[in-house]
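Below sits a lone chain in structure tokens, taken as the form predicted alone.
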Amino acid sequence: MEVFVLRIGHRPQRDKRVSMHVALTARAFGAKGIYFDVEDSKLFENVKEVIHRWGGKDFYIGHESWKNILQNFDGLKVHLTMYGVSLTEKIDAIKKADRLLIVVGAEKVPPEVYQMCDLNIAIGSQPHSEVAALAVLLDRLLEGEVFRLSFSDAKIRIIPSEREKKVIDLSGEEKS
């Protein structure tokens, strides 16, 4: 399954940290790319730096009108909103899609988004982070791929450890 994320309503001065985390979560949990409806060259550079160091050169990041993306995306369009239908009711239907666009808002999402998306999905019915919602959906959808995902072009990797930070670079040297 090819999964993409659309971040709607990114405000560069206010949302840069959360939007960065949305992009990093999309990449780390197995999405193929992320679209923003606003260009933020600094944010895009920061994501590309992570990709350069940690791998995933095929991960796409760019900007385009959200309306254009929703109108032209060939696949299932899922909007994450706490006002939607529970993920548990629709996860099987979502898994059947070949291509998926997950829409994540930064500010109040225009009402049109609810109509243009195929599904409006809730991860619980309480206020919480869009980063958490995206992570839960991707984990359920890709069935834990985050725990198996490895990028062959990574320049550094973490070695799992219970008590210390272990990072190796391509030459195999440990860093603490």
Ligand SMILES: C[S@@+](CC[C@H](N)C(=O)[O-])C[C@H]1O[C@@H](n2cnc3c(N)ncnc32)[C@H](O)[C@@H]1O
Second form
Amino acid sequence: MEVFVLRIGHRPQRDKRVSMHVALTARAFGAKGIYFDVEDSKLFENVKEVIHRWGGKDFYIGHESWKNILQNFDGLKVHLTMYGVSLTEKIDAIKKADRLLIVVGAEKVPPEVYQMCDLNIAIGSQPHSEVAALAVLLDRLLEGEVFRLSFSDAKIRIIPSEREKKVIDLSGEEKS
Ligand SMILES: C[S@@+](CC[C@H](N)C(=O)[O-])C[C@H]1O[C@@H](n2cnc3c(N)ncnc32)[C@H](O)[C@@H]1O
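Can I have the other form now, the form predicted in complex with this ligand, not the form predicted alone?
Below is the whole assembly, all chains and molecules, this chain first.
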């Protein structure tokens, strides 16, 4: 399954930290890329810098109007909202898709988004966060890809350790 994320309503000053986390979560949990509906060159640069060091050069990040993306996306469009139907009811249907667009908001999402998406899905019916909602959906869909994913073009890599920070760089040199 090929998964993309659409982040709607990003406000460059206010949302820069959460939007960065949305993008990093998309990448780390196995999505192929993320669209924003507004341009934020600083944010895009920061994400690309992470990709440069940690790998995943094929991860897409770009901007386009949300309407264009929702009209033209070839695949299943799932909007994450606390007002939607529980993921537990729809997970099997969502898993059948070859291509998936996951839509997450920032501030209030335009009502049209609810109509243009194929499914409005809740990760519980309590308000929480787009980062949490995205992580849960990606983990359930890709069945733990976050624990398997590694990037062959990474310049640095962590060696898991119980007590130390162990990182290797390209030359194989160990730092702690
Ligand atoms: C901080 S919330 C703000 C939502 C906004 N108040 C509204 O009414 O649309 C930002 C985003 O987190 C996601 N989100 C928050 N809670 C959720 C939940 N329980 N289930 C699914 N998505 C959720 C939605 O994508 C939402 O647009």
